[in-house]
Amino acid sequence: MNGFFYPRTATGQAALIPPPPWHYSGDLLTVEYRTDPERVRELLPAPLELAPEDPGAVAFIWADWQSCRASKEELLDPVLSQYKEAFVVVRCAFQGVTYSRCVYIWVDKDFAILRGMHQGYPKKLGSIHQTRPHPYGPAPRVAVGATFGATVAAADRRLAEAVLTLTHESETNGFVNSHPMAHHRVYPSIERGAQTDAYSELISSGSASFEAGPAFAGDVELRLFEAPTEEVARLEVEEIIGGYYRQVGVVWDGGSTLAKLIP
């Protein structure tokens, strides 16, 4: 059987996803803003710990990409290239290490969910908008005075919103998603009333490679909503950090295993 994840088939050209190498182009408006440590505690299984520096900082970022394989073929298929999403992140501590975490995340494509299964990425189907930039015309330039707004809503319900209006340059787009990454990556028992997880393991990853264009910061307002089925607004802003916007390539290209849990 071929392909790198479901379905295998005889051929693999039905598989979902290609193997790694998988490469990104996107625009980024990222929020950042502090909440109750608490809160971020209870989103830390062991053997994770709370960040020591800033324990409550969370960053919501909304993306609009462009990802391929190496060969780029996807980006002449576009319906296999492009898709949107909007995640959560906190920071944590391993072993004395800090790392940053996805805690929440949507996005629009399947073969998006089923990447975020591979890399440990909590990923749930959403709608997600934002503003795109364009050099014509009434959309906004990347540039000091732009103004970009998103939204991202799950199940029929809004869940966040943000509206940022860029005031000047900044040497990067905020520090909460600047670690590798430590995520579990599970896969429940088949067995009826199993205690534990068939598999379970903490992992690291981050990108192989980065370019990126000039980062801009701003003012910016972010509102989160509640929802029968998601738990984000416990997050709930009590101090705006800082707003950013960056357009950005990067290569992922798998990540090393920090712990496996299920012996």
Contents of the next structure:
Number of protein chains: 4
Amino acid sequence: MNGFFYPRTATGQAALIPPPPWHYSGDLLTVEYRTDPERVRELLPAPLELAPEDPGAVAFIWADWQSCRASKEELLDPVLSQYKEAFVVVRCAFQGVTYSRCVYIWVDKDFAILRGMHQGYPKKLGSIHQTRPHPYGPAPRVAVGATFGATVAAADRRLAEAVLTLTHESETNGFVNSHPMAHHRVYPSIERGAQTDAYSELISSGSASFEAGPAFAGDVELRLFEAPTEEVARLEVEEIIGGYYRQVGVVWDGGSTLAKLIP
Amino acid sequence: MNGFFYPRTATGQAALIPPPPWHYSGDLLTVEYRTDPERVRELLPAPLELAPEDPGAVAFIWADWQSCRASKEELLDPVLSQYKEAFVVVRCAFQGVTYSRCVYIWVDKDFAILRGMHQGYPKKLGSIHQTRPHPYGPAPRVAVGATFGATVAAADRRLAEAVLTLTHESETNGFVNSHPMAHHRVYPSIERGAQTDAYSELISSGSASFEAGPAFAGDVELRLFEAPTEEVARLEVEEIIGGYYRQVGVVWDGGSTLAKLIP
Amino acid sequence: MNGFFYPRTATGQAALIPPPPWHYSGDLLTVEYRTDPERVRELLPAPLELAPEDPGAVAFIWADWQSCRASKEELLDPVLSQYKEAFVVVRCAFQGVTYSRCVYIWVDKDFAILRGMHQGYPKKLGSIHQTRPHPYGPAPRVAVGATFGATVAAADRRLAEAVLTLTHESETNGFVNSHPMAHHRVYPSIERGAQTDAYSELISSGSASFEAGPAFAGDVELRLFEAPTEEVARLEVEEIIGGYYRQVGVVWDGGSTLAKLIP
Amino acid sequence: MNGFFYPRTATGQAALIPPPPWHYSGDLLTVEYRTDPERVRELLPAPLELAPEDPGAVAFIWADWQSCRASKEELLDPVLSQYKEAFVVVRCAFQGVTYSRCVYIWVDKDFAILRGMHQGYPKKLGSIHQTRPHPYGPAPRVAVGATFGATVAAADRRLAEAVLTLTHESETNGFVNSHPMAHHRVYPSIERGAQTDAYSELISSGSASFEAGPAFAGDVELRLFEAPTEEVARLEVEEIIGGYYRQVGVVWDGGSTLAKLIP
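So the form predicted on its own is up there; where is the form predicted together with another copy of the chain?
Everything in the complex follows now, all chains and molecules, and the chain you saw is the first one.
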């Protein structure tokens, strides 16, 4: 049987996602801020702990992606390669090492959901938008002075929106999402009435390779909205750290198990 | 941490799906036909085998659902409860017992994808439609003489379409999807370059309770179309068995492990 | 050239909508309430005036439709027939006669937008949902005691939501939307800088035929939400009149010009 | 009453589109080819005639847009500014002057449909994609050697797809869409059984201002597919003229009436 995740067939042609490596071109709009660290702690299952430094730091990140396998074939049928996402990253610690961790994420394609299942991102469908830079007409250039908007909605409700004006080139694109990711991969038990997981592991992963243009920092506003099936607004904005914009090329090629939890 | 699958939080409010039981109201349009049994065998991973009787039988099923937890709260915000799906079921055998098995499935909501992950359905997003019965105006009644259409597309391409005209009440709603389901639940290894699964089990599940109106059978046509990222058209229609229509109420409440495969 | 509205071709096959008559099967969920009549007056262009009786009455209506031409062919490829809408109706007067008038409306298909252009409904795209009745499982029956939810969103924002519990059969399905519609059909001038219309007429239309099941009335809640590109929340709910539910079959076959305004 | 087209209100805030001028940033992927001129003639209503030179020339164009009013406010809530379109342009003649004319077009937003109504474009909803250039990662740069894919689907069916590889800078971005547009603006009569238009005019319009990067030409393939509600595949590709790519900034500010036809 062939096919990386599912469905599996004789040829593997129908598989929703190819095996890694996965190649990405994209634009990242990042808002970093501080919230009450207790709200971060609530989102860290064992064996994770709060990061020792700046434990309430949060990154709200929008990304506008094109992704493909090494042959790039999905790029030429772009319904198979283009997707957008918005996600929330906190920091945490495991065995004395600081990791980044995605606690909420919305995407707009099924292949992105299944890649998230593989990588441990808790992906829901959403409607995600960010202003695209362009060299002509009214859209902003990637340059000091440019202003970008970013929004995310799910289940017919606006969840968050940001406006970022670039003020200067920056040495960093933020720090909250700069560690390897520490994610759980879980499978609830199929048994009737079970409240346990059949499978659970803690994994770590990061980019296999990375290229990027200059990072820009700027003035940013972020608004979070309540919704009946979301909790992102609990991560209240107490203090803005900064806003960042960067165009990147990334390769992701797997990770490694930090801890087998179940069985 | 609370939340049935993901994300997990202090309250569980943000979880994409609640814990079972899951309650469903829906309309099922089923087309049963025979294909080359070798095409079915290709889709049965170990330890499954071809069913001993009628091994090339296939059911192509459309379902128009409303689903919710026992409190029914999702019904009142129906973007959270309504979804449609089209799926392909074959039969297989494990340890001498015949099971049904879903080999391809498309749905139009994220909560349905994640429930599929739990139940072992290989769900992709699609655009699924079936004619709805209605007591007034041009739409068909649920009655002899009514004609229903059904279609499914994914990634901007039509994959299958059927037209069913009800000719008589029927004792059954078909036989291919009438066994408990035998599904794999797998998690590919996160390790770089691994071609193995970190987790794999064979599970079985079926409805915890079931109510339904009369089943109708009729004359049916089914057309399957090629697409670059799909293989459903390989299950060529060699002989139509029948077409069926039935309105049902279902409760699903978990299943049981048939075989732990990995680790 | 053939084709009812556009595009027009030698055969007419590509036309987005066929010529009337248009046949509909659907479920209507109606909330009637009173708002400040001045807010209604703001939405009535000349030569329309406030209705002499109950001038602040408003109907917020959800409809779940299947529509087709007389041959019913769209029913069998239901992506071409199924759509949902939510719309707001007020009353008005012209030459001493009371009319209904749709002031805001959202639909989820392009053919519905173009039919709206023809009929004078100011249609935008939206995400519209209402609980569907079903004879089995958790969904409500069409009967006293049943509870239905209804929601509408546009541009990623929830605009309105209602919950209706049927308490008794009713002689009417409400009164606000019970008159012939009085709608403007306008075409802004193409000339640079023109602030005028090139074409404007006031038309009237109603159903050519109508069949329906029993109407039900009940207890209802309606909530309206602000959005940057909408004004529906200005029609504040001052007093609920009632909530109604009815399944209908309708034929629409054109209307008549009440007044040629421009040229 | 305020609001450029509809709905009209006291403030104009709810209007689906603002008054012109409309400002655009976008990427254009153009395929030019020749078809049987009789197939073009079929699509030219009176008083238009075939263009005297190269009457069978066709341009199939994909565009990935951000659009806004002069204040640019829609750019910061990009669900209100971003849209994609695919459209087919032929040439025609009126009173001895050659014009371009859009005969088919698909877009993915409601505001684009209504702008099309104003400008005389026969817009339907579609699912439109084109590879986006990007400076990092696997996506193509805007440079010789880059390969772009483009696709359009409507009503769940793929209608056309193209693959373009840039081979050299070009003095032009094609010639078929380089004239002012000659479009009909029509309103079918509301009267029951009428087969006539209540309003019809022939208008002309073009860009009020234009800026652009270098145009590139290249090798291109175009495939057209049949669909029950489309006729674009009748414009068969007999001979490819060329493929082009260009990033542009455009302002559109109205047009002028060429001929009042009805009344």
